[in-house]
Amino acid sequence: MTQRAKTGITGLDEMLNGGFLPGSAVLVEGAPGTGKTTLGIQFLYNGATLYDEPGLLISFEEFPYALYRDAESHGWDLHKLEDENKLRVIFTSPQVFLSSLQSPVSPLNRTILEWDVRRIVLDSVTHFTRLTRNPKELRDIYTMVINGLKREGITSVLTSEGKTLGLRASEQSRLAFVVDAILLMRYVEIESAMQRAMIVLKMRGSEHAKEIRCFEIRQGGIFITDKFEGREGLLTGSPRRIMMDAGVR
């Protein structure tokens, strides 16, 4: 079997078969709140602390300051891991991401093969639209990123905003192509209550869990715990309960 890249989060390996395939490009994509930046977050500290995998977390939105106050408050101590050399916070916007990418002179690359970083993640990757509105050239942006990360054989996960499947169809239909992996994370309300929900809906090269799983999140991250039983319609934002007795729903 193929070594895969484990997240280290709590049921989530269970789902992708054990883990990413190393060197994947994975959309972690979900409305606001979700969790997608504290999934990023879980996988870049737990690959440096269980695993010996250095990474490099790339924001475009949030400042430092946030997320090393958002990791603190499940115990993960970024900057012990910076002073390691084992993780490493850019706040940056997407055009010098770009050109630092494109450079094998750039600080950006001399952090890669100095750290021998392994795990990157790009919050979010919604920023590139600002960049330009020719869908061509959105896509072959996005192509030149995840090639670009993929020649190091870094595993990447790349988080985007959106209700269901994508900011618009259109745009999600151009990141969808050229990723190996996607993460769906959205909310759902059951019994007048909203409850978080994660499917896995591609994974390129790999088997994985097909069903929609429930998670919370909670001191210490994420935590993928059951099934939704008897319900469907989940993913259009109105479940329903199935009727198994009577045979209609």
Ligand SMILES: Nc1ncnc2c1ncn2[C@@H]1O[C@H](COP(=O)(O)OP(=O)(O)OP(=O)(O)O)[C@@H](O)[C@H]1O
Contents of the next structure:
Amino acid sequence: MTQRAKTGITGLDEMLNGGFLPGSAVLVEGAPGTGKTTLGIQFLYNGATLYDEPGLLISFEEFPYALYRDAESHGWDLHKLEDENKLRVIFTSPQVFLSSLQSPVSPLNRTILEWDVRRIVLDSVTHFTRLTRNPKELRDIYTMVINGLKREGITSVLTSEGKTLGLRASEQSRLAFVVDAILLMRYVEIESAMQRAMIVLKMRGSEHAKEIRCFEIRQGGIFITDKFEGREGLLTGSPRRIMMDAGVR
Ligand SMILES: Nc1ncnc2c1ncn2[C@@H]1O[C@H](COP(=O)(O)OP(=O)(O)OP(=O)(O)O)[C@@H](O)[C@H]1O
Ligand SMILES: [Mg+2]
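Mind pulling up the form predicted in complex with the named molecule next to the form predicted alone we just looked at?
The next block holds the full complex; its first chain is the one shown before.
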């Protein structure tokens, strides 16, 4: 079996049958605050510290100080990894990123080659929708980005706020066709409490868990916990307990 790109996230590698396939593009989709950036940073941090895989974090949105501060709150010292040439955080715009990706001599491409970068996180690809209103052009942009990232067998995580599972065929959903794997992160309301849920929706070329799992975000990042036993409708937004017997509701 090929060596997987392990996330190092408790429970997630098991859901992924060992980790992401190396060289694959993974879409991590969820509403604001579901934990997409946390998952991305944790993937890079663990890659750099546990698996000897240098990474790049391309951020289109957060203010630098907020990103470092949030990482710090989990115990991840990103400055230290940058000093050790194991991680680089780049704050840029979708336009600049696209042109850097296409130019062999750009600092981005030089870093990828010189450091032998193995992992890239793009946070978030939703910003590419600002570049064009034409769905075909947007799909071409996504394809260009994904092919650009795959060149050196790099494993990439692309975060997105769009609804892949939505009813309307939105522009975002086009992305679902060009990526190799999709992870959904969702809020679910159960008995008046908000819980976090994750599911592997697709994973080309690999077995993966099919069930919806709960997760927590606490110091140290994301921790996958239990299955949502005996519930249905979780992803459609109206979870209800499956009738087990006449006395249970
Ligand atoms: N140190 C921490 N301890 C506990 N929970 C935390 C910690 N840091 C972040 N969180 C939780 O994680 C959530 C934010 O996660 P994150 O920024 O990864 O979400 P996101 O999906 O990237 O959001 P957005 O779409 O707004 O970028 C916070 O709302 C908070 O609930
Ligand atoms: Mg975020």
